[in-house]
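Only one chain is shown below, in structure tokens, and it's the form predicted alone.
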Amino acid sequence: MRLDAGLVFLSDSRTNAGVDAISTARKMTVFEEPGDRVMVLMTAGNLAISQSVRQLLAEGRDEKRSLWTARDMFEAATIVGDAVRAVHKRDAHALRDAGIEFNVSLIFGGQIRGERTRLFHIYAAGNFVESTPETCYFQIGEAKYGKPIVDRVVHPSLPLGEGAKCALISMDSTLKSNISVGLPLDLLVYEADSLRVTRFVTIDEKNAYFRMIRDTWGQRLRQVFGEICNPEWDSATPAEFPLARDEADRWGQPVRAKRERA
């Protein structure tokens, strides 16, 4: 998330190639020069591709054009895209011959001294889009289960603490519904203009705050569900929120199959 107050990053650490081949790998990498720049890379997709991209970026410390020398975040995002294309050039043909798709997706964000915080979604082709006030967050990987809460809650003026809480609730919803996502989680909350990492935590099943979120969110969802009135089918009884209309029209009947007779 890119909020007015800073950035929120959250990643899980489960990788799998089937229900019997589950492993753990960190998906968040931090590039930091305190006082000058903080950049965060999160990856999804093929783990071998992700690790190759990350290694190319990390080894660029002594290169003239690298994340450590980029003048602004746009140039840094371009460098990440170039690393994706370099891995594609090296591996895509062999992967295609093996019947494997070149599948990688990245979230990249941070701040370089002298400019604002910025956030990018980088695709497998190496191109990217940047977050806007209208779309101030990105999700990659298994996103559909946790997306509704983020869509309803997140806006640029949201405080960082609430952004982190929303991200954790969103991730818990995904953990509940999809086995391909799992603990531990990496949470990094970056305060704009601090130019250093100050708020980072790895969350496992013993984390007291995350356990509280999991229990409370489930209880409150059931509570709110119970407080919403059931649909009223009896037209003779006035309902505050009627489900069915009084008048019968062509939309008021189901589509019925006709029995064909010889």
The other form holds:
Protein chains: 2
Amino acid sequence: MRLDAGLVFLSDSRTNAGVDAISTARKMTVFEEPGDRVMVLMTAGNLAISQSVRQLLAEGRDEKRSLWTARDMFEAATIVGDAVRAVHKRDAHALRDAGIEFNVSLIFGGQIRGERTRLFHIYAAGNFVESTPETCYFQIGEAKYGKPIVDRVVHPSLPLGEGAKCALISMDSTLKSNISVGLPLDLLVYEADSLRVTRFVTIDEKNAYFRMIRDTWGQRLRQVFGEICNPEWDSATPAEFPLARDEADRWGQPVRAKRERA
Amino acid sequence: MRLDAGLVFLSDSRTNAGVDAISTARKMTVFEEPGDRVMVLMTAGNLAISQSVRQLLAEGRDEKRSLWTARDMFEAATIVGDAVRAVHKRDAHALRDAGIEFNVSLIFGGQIRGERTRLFHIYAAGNFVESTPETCYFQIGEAKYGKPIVDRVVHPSLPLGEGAKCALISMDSTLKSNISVGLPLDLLVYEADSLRVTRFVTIDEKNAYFRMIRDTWGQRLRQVFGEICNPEWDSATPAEFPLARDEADRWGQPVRAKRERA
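The block above covers the form predicted alone; next, return the form predicted together with another copy of the chain.
Entire complex below, previous chain first.
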């Protein structure tokens, strides 16, 4: 999320190549030069591709064109995109021969001194889009389970702590509904203009805050669920929130298959 | 959902063949012979395939082997599976030539006199699985957004009204996060052993009950969200639910890319 107050990054660490090949791989990498730049890269998709991209970026062999020397975040995002394209050039053909899609997507954000914070979503083709005030967050990987709470809560003026809490609740919903996502989580909260990493935590099953979120959120959801009235079908008195459309066409009619008799 | 008290079916009616070809198609079909059988079919995937399957089933040309004459729900489910296979035989080759996958999935459930209610998930290959007490619901189509609330609430002893409410809340989350799902909704609640359709409603944007759900659920979610404490990073006093792992390794360390200097 890119909020007015800074950036919130959250990643899980489950990786799988089929249900019998599940392991842990952390998916967040930090590029930090304190006082000058902080950049955070998160990856989803094929782990071999993700790791190759990260390796190329960390090496930064071209002194004139690396994340360590980029003048602004847009240039940095193009460098990440170029790394994706370099891996594509090396691996995509062999992957296609093996029937495997070149599947990777990245979230990349941070701040370089002299510029605002910026956040990008980088695709497998190496192209990218930037967050805007209207769409101030990105998700990659198993994104759907956790999207509804983010859609309801996140806007640019949300404080950083609320943003971190929202990200954790969203991830908790995904953890509950999909086994391809797993602990530990890496949470990094970047305060705008700090130009260094001050708030980072790895969250495992013992983490007291995340345990509280897991317990409380599920329990309060069920409580709110219980407080909402059920639909009324048979009530003699008019319901406060009627389910029927109107009296004339009380319930509507289902689409029916007519039996054609011989 | 297959609950002890009966069955709950809910479908949307948005269909699209790309963003410039969006229209409305109802996806629930009822096969009813009052006093003898009620069967409900819901479809997802390619609309041309779904409609062909429905057409074959409604025709029931083979008097000896149709949904109108099946002795039990298992036989009925095999008849639905056979209809999927018949459409596959007719269309799959031409679809493949056009680069289109044979993509359809169905939920089929109901009751035939003399037997309990049963619920099936039928795949594009015509095979199917049946619900169990441990997994008493199926979703097809855009299933992920709405799964977390269902996972938290649904169990076989849930009353029918609560089941209907849960299905509507789940659908509301999906509607909010994905434009490929749209109103009106068809909701059918079948009371076990009634052997007729008594509770059906088509829900459009004017429906008072669904409007209440939409307003209340989002508002109460945000309220619960606000009541959960934020993570504490800088607190002088120990937090009730600490985010840090322990004092020695206070926050953990992110994976860092090291700058390799020339």
